[in-house]
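Only one chain is shown below, in structure tokens, and it's the form predicted alone.
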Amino acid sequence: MSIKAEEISALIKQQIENYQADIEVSDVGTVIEIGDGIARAHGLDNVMSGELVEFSNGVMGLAQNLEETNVGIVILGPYTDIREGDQVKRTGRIMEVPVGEELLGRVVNPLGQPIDGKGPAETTKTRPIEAAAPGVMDRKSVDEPLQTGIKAIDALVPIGRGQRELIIGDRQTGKTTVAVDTILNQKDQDMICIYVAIGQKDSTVRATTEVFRRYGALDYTIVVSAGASEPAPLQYLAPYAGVSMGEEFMYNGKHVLVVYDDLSKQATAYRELSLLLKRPPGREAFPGDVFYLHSRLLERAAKLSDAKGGGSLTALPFVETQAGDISAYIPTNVISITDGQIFLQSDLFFSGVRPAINPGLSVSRVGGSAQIKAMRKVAGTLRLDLASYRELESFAQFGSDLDKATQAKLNRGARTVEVLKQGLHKPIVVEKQVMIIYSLVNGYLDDVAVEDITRFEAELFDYLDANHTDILAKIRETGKLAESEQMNQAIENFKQQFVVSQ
């Protein structure tokens, strides 16, 4: 059988024709050095610091310490496999989120994988997890209150949509209470909430999600959880995706609260991958940066403004201090980032005093731009009747005779801090949060005992729902007050049928 050569010389053409050069460029480095979950590789001359790397078995690193000759490597999830001599490449990425909607409701942990065994997310976009905070002109001034339904916060210390309030105080002094109780308030209100759990135990954060699956705030709220048994880089870049997912949502137009729990556990992370990378210790042993670490996290939350769509991110980071001292390193760093904080105090929460906000610590550098006009008219001196109250309070005890109008600031300071307790997971929209504080100031409560208060609010607002929906809706609807003499009226008709307890 003979070859002919116009077959040899068409087989060449055809094959010269179907040739394609697919020659994939990549720069590859070599492991010089592991452990402790940190790699150092040579041979990356070219990457970027925050870029993403990626090592023969598969595992994923972020690119940190960029020094002369090699590369200092926080390797993202388990290390036991990697060895010196193997090879790590440069992917071209930086760090990137899943964002959308399809994450409410979902478990989810800082690489935005679904970890709540309801299978994986349907997400088709991303972000990265670093990026610029908005601009001075992309903003407009926070005018919007954030209801968070607690009655000592939105009257003394009101926080508004796209501002950044810290939550500040020991541990066991009910701060994570206060982030659950505002997002459950959210319910109707136009609000997507993110809730970030760093360094907690895994069945914290379970008991966590599962109060907003009883309540229904599942349906708003996406949970991400970088527990205690995670390695340090993934508590690191948990706020991170957070912010990142809740972002995705800001630049459509929407509203998003974010709770950070806690930014201590997360400076600690830092700290331990910076140790760990031998970068030089400062105060505290936290690294130079660690200021930066917050900022730039904190920053990102604003109000946008009307041209870029309107939409807000509001931040609740959460600092934990130890024996009370907020004058301490990472405290002090995150008060002077924020707009103000909301201090609970543990001496106040034995007592009884729930939840323990201490009014004279406490700030929103916002105030009253963050609250309805209603509740701005009647809580205008409630701080400072809480602070005399106080201070009288301390004299008092050291004497017995007293005139009649500090007998009666004491009887109405005594009263105010019954007034502003509440209940666990029992957030009070704010026209009735009105009404109770306009019967304080307006001394509908100065002869009912104590002891009565918390059922008289209670019998309160049912007297009210059945009889004067007029009045509520008014202060829902146009936030100001109802005429005085109707909202006196009725406090004085219910009044005349509460039955004071023997």
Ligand SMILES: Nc1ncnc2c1ncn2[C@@H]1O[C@H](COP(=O)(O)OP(=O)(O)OP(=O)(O)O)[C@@H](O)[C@H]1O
The other form holds:
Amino acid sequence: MSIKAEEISALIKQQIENYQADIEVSDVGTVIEIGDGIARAHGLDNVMSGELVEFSNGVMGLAQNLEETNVGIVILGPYTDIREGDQVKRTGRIMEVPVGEELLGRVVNPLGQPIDGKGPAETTKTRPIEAAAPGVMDRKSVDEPLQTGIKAIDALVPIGRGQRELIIGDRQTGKTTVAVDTILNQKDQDMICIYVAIGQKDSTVRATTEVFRRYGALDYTIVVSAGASEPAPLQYLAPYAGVSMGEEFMYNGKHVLVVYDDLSKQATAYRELSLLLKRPPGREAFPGDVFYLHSRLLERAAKLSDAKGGGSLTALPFVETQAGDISAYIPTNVISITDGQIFLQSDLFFSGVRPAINPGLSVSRVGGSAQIKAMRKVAGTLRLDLASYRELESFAQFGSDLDKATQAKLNRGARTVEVLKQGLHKPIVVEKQVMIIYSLVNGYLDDVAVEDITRFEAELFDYLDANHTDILAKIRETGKLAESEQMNQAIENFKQQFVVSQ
Ligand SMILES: Nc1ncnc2c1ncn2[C@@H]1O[C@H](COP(=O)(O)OP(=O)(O)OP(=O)(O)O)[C@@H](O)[C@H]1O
Ligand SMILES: [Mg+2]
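Pass me the form predicted together with the ligand as well; I've looked at the form predicted alone already.
Let's see the whole complex now, leading with the same chain.
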């Protein structure tokens, strides 16, 4: 039998032409080790860092450490059903969360699944949880105030829309209260709020949500919660999920406030994860990239340029300190990333100065330019006055004879401290804040006893509501003070009928 060369070469040609490369070994791997919420898989050669992978029982994971022979995967869910030898598949996607208005009023976990028992949220859109921050040209300087309704903040350390302001303090110093009251004050301010609770007790989150509901703030708020009982990966992801939900609104020209309560717990969760992934520990056993953990999150806060719709995303990260130590690792990192910090101090809190803001250690680096004119005018030197009062106060304790000027300063200082106190869940509109601070800096409170000041304030507000809506409207609408004669007259008239307590 003869071999026909042409026939064979034709056959080979045909084979080559029809050859299809559909080898997919690198898209499926095998679990070689599992434990503590971390899996190692062999064979996922093409997987990308941060890519979602799916285990054979449907649980999702996040590819984190890409090593030469294996991949370290963080498991996003129960890991007790996953066994050595199980298959794990690439999905080609990075992690996304559902976004959109449908989430308003809901409590969701960091995967965007509702946990408030009110059924699924009918969202249609998703966004990746990691996204690049807006670039330099897309931004604009902060020029609109974010009114917190808290006198001590709006007057001393004002926050602007698009700013990142750190709130820092020991445990139980009223941190969460600052966040909650700020959110309550956003009613009718054209703001959307996202409260990210990280590592908090479920009962605390429940109570906070209840406060939002009671004051009508839940309608414009999304609560993202990764409770203390959730695995570390979810606590680590929660802030990114929150900011992605916020970005959806920001890129649609809206104003968003995102509160991260708190980033210390997120850093601890990330430390746990990193140690389990066998990344080298650094200072305080945190991994080397813990700065990037927070900087890439907080850089996503922005005030967008008009060409980009003019939306904004304001970030209020919280950090808990140990015994007031703001020079620890995480606090110094976050202080250097943000545009200022509000320092809450326990001894102030326990001495009854609430909110316990330390004016000497608190600053706002950009918010001043966003303050309304009237407030800037009346509160201009308040922070310095207060700091010098604190200094004088400790000096005056020696009991030496004080001259008249010093007496007057101490007098004014004591009243300033009193004016800046504020109760729980009682935000005050900016025009009324301006009026009480105007009264203070113009000496109208100097002859009012310190213990009468709170009542003076409440009654002044009632009086203005009843008789001088014109002054309030002027401040609210133009951002400027009314005629000083008119304001002085109003305050004097009020003082005449103010009854001093016995
Ligand atoms: N301005 C205030 N006036 C009166 N009570 C306040 C004020 N601010 C906070 N509190 C009370 O102080 C307690 C602690 O407040 P909060 O939970 O806000 O502190 P925290 O620093 O967030 O605490 P934690 O460290 O537990 O998270 C709460 O019971 C709260 O009601
Ligand atoms: Mg708290």
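Residue numbers count along the first chain shown, from 1. Definition used throughout: the rigid core is the maximal C-alpha set that superposes within 1.5 Å between two forms. No experiment lies behind these values; they were computed from the predicted model shown.
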Fitting the rigid core first, would the Cα of Lys480 be found 2 Å or more away between these two forms?
no
Displaced residue check between these two forms: Gln14, CA, 2 Å or over, core reference:
yes
